[in-house]
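Shown here is one chain on its own, the form predicted alone, set out as structure tokens.
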Amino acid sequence: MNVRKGTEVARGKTKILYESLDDARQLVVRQGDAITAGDGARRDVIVGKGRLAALTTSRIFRLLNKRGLPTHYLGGGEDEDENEMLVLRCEMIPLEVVVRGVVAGSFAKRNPDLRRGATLSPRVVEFFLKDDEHHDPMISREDIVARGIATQQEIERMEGLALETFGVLEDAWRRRDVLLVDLKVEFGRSGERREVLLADVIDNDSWRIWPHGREEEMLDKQIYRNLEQRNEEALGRVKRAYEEVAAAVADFD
């Protein structure tokens, strides 16, 4: 990807956004090697993670674009490009939209009457306010509208696109005998029409995946969250899982 970067626009826990000097409507996203949990309370650096995150995200967005889903992804991520992707500039909507297909994670804690690992039908869609200080609290659709975060029409679009995305990725993983448990996505408004697009990243930090439907074989970020000791050997296990996932999604079609 041959794009001239300008000044830094924003910096997150694991990525940096830059202006594109070639087109003001575009940004360059650079993935870093940091891995975090607990809203940044736990943080480590795994050399090469940024490369794996860029590979995974670009491959996932490429698949979604191919399926006709609207994303901000334009290109890059798979080249020798310093882990950089070219994306449409978006006004990010400060929400995390989580689709749940299986009882796990915080959903299981909040619903102790449901069996962990049980299939959820229909899928459950939840919204969380992006607010690290308050640990990304759940927010109702009514409060989203009342606070002016998004309109009812935008909420319905985000929910619909999140479910479609889950369906595409669930099918792709199923063909590899991997269960997609849940998925977190984010959205932004793009252009003069403020079209709502899938944005940010979708990588191995964005989901729970269980090979053969077995939680103990997980390949996702939960491995890192579960670490009791974060030594070189343990972080090496995390990296190998991320490598396996990046290789697997290369064949998604």
Ligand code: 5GP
Contents of the next structure:
Amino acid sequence: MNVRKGTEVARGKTKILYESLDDARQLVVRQGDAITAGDGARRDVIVGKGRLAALTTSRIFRLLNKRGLPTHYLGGGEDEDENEMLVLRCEMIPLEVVVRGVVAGSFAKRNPDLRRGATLSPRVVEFFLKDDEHHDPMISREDIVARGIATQQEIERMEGLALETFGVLEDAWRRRDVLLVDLKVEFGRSGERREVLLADVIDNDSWRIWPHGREEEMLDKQIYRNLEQRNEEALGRVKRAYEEVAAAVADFD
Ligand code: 5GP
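Pass me the form predicted together with the named molecule as well; I've looked at the form predicted alone already.
Below, the chain from earlier opens the complete complex, with every other chain and molecule after it.
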């Protein structure tokens, strides 16, 4: 990727965004080796995780672009790209949009009457406000509009795109006998028309995936969230799962 990086414009818990000196409409996203949970309360460094995250994100976005879904991804994220990808500059919408096909996670906690692992049909779309201090609280569609975070039309667009993304990735994983349980995506507005695009990253931190539909075989970040002891051996197990996922995603087409 032949892009001259300028100054840092933003920093998340696991990535840094830089200006591109070649085109003001573009940014460089660099994924790092940090892994965090509990809104940053738990944090470790797994050497090589940034590379696996960049490989996974770029392959997922490439697949989504190929299926006609609008994303901010332009290129990069390959081995020689130093964990960097080139994206369209967006104004981020501070929401996490979660699609659920199976009862798990916070949804299972909020709905104790539902069996964990049960299929959700139709799928459920939930919005959470990005606000670490308040642990990303759930937010209603009415509140999103009332607070001026997004318009009704944008909410419908995000919902539609999130469901389509879930469908594409669910299919891709199903062909490998892996169940996509849930998925978190984020959106931004791009260009003068403020078009809503899939933005941020989509990697092994963004979903729950259960090989053979079995929760105990999970390969995603939940392994890290569940760790009782974060020693070298345990973090090594987490890294191997991330490697397995990056390798599987490499064949997605
Ligand atoms: P839950 O609400 O059940 O904890 O999470 C639902 C889905 O969204 C899961 O796939 C989870 O990995 C993802 N998710 C929720 N919050 C975050 C977050 O702050 N960062 C990331 N990367 N994923 C999240």
